[in-house]
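The chain below stands alone, shown as structure tokens; this is the form predicted on its own.
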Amino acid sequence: MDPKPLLLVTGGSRGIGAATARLAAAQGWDLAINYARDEAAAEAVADEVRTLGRRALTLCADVADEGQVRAMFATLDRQLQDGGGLLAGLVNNAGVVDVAARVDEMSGARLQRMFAINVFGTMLCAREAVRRMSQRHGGAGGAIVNLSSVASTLGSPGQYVDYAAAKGAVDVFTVGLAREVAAEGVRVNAVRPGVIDTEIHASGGQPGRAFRLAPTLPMQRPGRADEVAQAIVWLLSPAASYTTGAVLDVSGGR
């Protein structure tokens, strides 16, 4: 019997991740759901994809510290090697934003934590999934999709340069990826999401802009973390086979 695919989320507790983890397990994947700090609702999404007849993992890691990434995924591979399955799927969903301001308001430490866990997460993980995956490894190749956002089109200004120069990032980090690995039976691509009714928002000290920013918005509401899934999804499903370096918006024609 071949080995059941999992696919890792991280920052798979809310949001996007939450969601992306619902809909992947609805679709035949086992998960493995990363958390930095709320394992309660990590365990609570872990239950809704066994509910599922799914297996389901939950592994701590800060994804901006390498050691924890290291061995987050050396943990993944015990779990693995003694229930079974294959790592086939990395969504990497892990990010931050922080409070509205200039970039002439910025502190380093701001600065430092957005790209630590927005790029750096990002690439560290994408890195330890290539590993395992890549058929150059001798793995049996896989799907990874990175989070992005629509303000790395439009800059947001006044609003979260940095988060946007972050997102940039991983959108030039997702094609050189993509081309750097497309004959080892790994494709990489992006999700662009724009303004999207998630708690990411009040992180940022803004739990209302979502609706507040609706009228702004071509169909004059925010979308919704299941949404966003489903363009996730399908790029980690067979039946997006042969894109590679895609970066999709999903964000409502903003």
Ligand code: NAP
Contents of the next structure:
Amino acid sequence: MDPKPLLLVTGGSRGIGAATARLAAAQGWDLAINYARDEAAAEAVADEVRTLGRRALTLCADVADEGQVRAMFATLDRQLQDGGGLLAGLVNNAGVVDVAARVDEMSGARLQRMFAINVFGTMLCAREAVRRMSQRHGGAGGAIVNLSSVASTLGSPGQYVDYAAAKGAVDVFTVGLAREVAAEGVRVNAVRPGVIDTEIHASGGQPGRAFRLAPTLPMQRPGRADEVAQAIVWLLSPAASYTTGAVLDVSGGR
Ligand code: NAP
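I have the form predicted on its own already, so could you send the form predicted in complex with the named molecule?
Below: every chain and molecule of the assembly, starting with the one above.
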């Protein structure tokens, strides 16, 4: 019997990551759910996955910390050896914003954190996944989906230009890595959400942001996490077998 395909979702404890884990489980994936702080929330998502009849494990790691990323993948390797599974997908979803500020007000520490989590976290996890999935390394292939943002096309002036710039780096990384590993059985794509109703806005000090912006959005409403998850899970699936290096806007036209 072939080993069961497992999907690692970073930042899977809530929002878009949790919605992705639920939908992927419903479509047959086993799940590894990474989180940074909220173990109880990650365990609750894992329980939902198990209710759908799939295997789920939770992995605590700060994706910005290379040592923690290495340790997370090593733990995953051991669990997969014991359980007979195979890492076949990665969703680089963990990401952060910060409070609204102009660039001339931003500290160096803020910029370091913004890029450490959103850019280097994505690149470190992708590196570890490619080392396991690429046929060049003896792997069986797989798919990676990176979470960008339409902020990378808008620049987010007066809000978080640093975040927009970090997501711009994610777009370019997606295209470059996709071409690098295209002949090795690994597809790499990105999804660029618009304004989605999750807790990320509260974490940036603007809990009502998604609905406050609704009248300015083409569809007059924010998106839902499950609407973004649909695009992510499609990009992971064999239905997207000839799609790589794509950056897909899921932004309601924004
Ligand atoms: P969210 O609700 O704030 O959830 C963020 C998740 O990331 C949480 O599970 C959190 O885990 C985890 N996380 C944060 N820092 C981490 C770190 N250093 N290491 C590992 N995990 C970490 O965010 P969301 O709205 O679902 O956003 C998900 C992705 O979509 C992000 O990349 C975001 O930039 C992107 N996006 C969101 C929107 C939007 O409007 N919501 C728009 C465009 C793009 P803990 O709770 O355990 O800390």
